[in-house]
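Here you get one chain, nothing else, as structure tokens; it is the form predicted alone.
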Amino acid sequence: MPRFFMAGTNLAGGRAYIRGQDAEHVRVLRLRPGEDVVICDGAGTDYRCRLVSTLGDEVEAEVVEVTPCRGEPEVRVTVYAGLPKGERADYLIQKCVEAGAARIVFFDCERCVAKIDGRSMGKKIERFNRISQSAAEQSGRGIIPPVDYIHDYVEMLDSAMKNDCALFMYETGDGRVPLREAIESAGDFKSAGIITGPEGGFTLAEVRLARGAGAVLCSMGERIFRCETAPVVAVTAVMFAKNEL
């Protein structure tokens, strides 16, 4: 069943009014009056609607059923990822949203190849959020996970530590614990911050800062994941541990 996100102000009096690109999407899909669609308010509530009119610039539908979104996990996972270059960032957003991440934050660090300057930042973040919306629609999410950018590495760590647990993915060195053990040791957490590095990984100084801030250094086994794969695997591991898979 086709799924759309829209602001709650477009839902009133038992009617839903679809405008703009979503209305055009309805016409592209050749949906007709009498067919059903799902509209999500972006806050975790689904509205099953029956199309009434698909003419003009506005699509009108009748609200048939209102239910909590079943595709939204109870645990809130924020992914903090060293900004990768090119399509790797797109892949990371798509798959983390599908896996259940509630927010994605890219950050800058010493070995980041990709850089966002002040002129391009707004456009990149806007495009990243469009990718998130598309992935959320496709995977039946109840929210559109926002995609943000933090330039300062220490500021990123401060943000991650506000979660119930902060898991720092690191591929080498002593003092790491298996990811499964780290998740189990965190107990009954409601939020988690997953921190992963860019193509070149983290420097030792960055690792020490993360450990000093209180993040748990985690091993993901003997295999080395690409920078766009590691956060997807980590989110999936958390979802599995919290019975969300």
Given for the second form:
Number of protein chains: 2
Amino acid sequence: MPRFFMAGTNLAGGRAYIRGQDAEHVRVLRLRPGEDVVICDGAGTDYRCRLVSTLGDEVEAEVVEVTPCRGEPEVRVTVYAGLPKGERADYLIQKCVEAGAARIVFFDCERCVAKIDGRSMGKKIERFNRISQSAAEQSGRGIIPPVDYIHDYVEMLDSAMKNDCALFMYETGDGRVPLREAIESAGDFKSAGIITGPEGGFTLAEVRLARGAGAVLCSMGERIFRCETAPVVAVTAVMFAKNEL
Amino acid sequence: MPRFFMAGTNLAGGRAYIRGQDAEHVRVLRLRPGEDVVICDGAGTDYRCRLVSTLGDEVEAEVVEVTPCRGEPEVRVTVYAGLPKGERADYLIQKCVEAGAARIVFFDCERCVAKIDGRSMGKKIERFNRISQSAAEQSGRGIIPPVDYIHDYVEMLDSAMKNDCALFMYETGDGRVPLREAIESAGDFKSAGIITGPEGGFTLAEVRLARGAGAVLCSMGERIFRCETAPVVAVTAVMFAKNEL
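Show the form predicted in complex with another copy of the chain, please, because up to now only the form predicted alone has appeared in this conversation.
Now the full complex is given, and it begins with the chain already shown.
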């Protein structure tokens, strides 16, 4: 069943009025009166609606069922990723949203090749959020995971530490715990921050800061993941451990 | 440390002679005598070699250590994927190889939009295998997972059933088991076949054939994965369950 987020929809008196791009989308899909669509409020609730009229600027539908959105995992995972170059960032967003991440935060660090400057920032973040929305719609999520950017590395760590557990993926060095062990020893957490590096990885100083802040340094086995693959694999590991797969 | 597969290398009397593209690669990386590279035989053994001479057509190195390749998971996962369109196939190969798949088999089925005909087959499969090799080198694998194509759906199922367990990812319908439960009830398996559909999913007839053959129908939670994401997530789930993460 086609899914839409509320943005272009008004709900009033058991009716849904779909406008703008979403109305356009209904027409592109050649949906007819009598067919059902799901309108999600982006806060975990789904409205199943039966189309009444698809002509004109506004598509009208009747709300037939209101249910909690089943596509939303109970555990809240935020991905903190060193900003990668070009398409890798797009890919990272799309796949992490599919895998169940609740939020994606890119950050700057020493070995980041990709940089966002003040001028390009707004547009880039806007594009990132559109990618998230489209992935959320396609995969049946109940929220649109926001995509943000934190320039300062220490501020990023502060934010990550606000989760019940903070897991720092590090591909080399001593004192690391296998990711599975780290997840299982974290106990009954409701939120997790997953921190992954850019193409060139983290510097030792950055690793020390993360350890100092209280993040758990994790290994992901002996294989080395690309920077856009590591967060998807780590989110999947958490979802598996939390019975969301 | 840079890794190469044996293809362009001769090992003789404790020396390695690197030729062709790999020798070119050594020069591109500006590696100098005294530096180490790893040459992997593609069958699970790593040869750490110290460069002796990097001039001329042939790079010469001395074998300093022979060890089992640590990047190779113990469980052998074969991905059977309905052939997706264009770049999705490339992506699927790259990410599944990173995630630890031992082999990738594309197959044709009713809703496959992408088709390989006899003429384009050879070239396409060759390209797919190059993508696998490059991903295997980058991620530190001990083998180059072969990429094949099986035209016939029933033949594909026969091949999948030769694994200790065969898991069929299906996004809808009754009688499915959550992926985690399916993996955990499969006991002490050494090999697994993961079967995933193309963009349009499987037909009911295909699902029945899979069930009839003995594959376990699995759900992957309530989210719907793209056809190129599902196999990566499923391989990761197996790796997590088998302590490879």
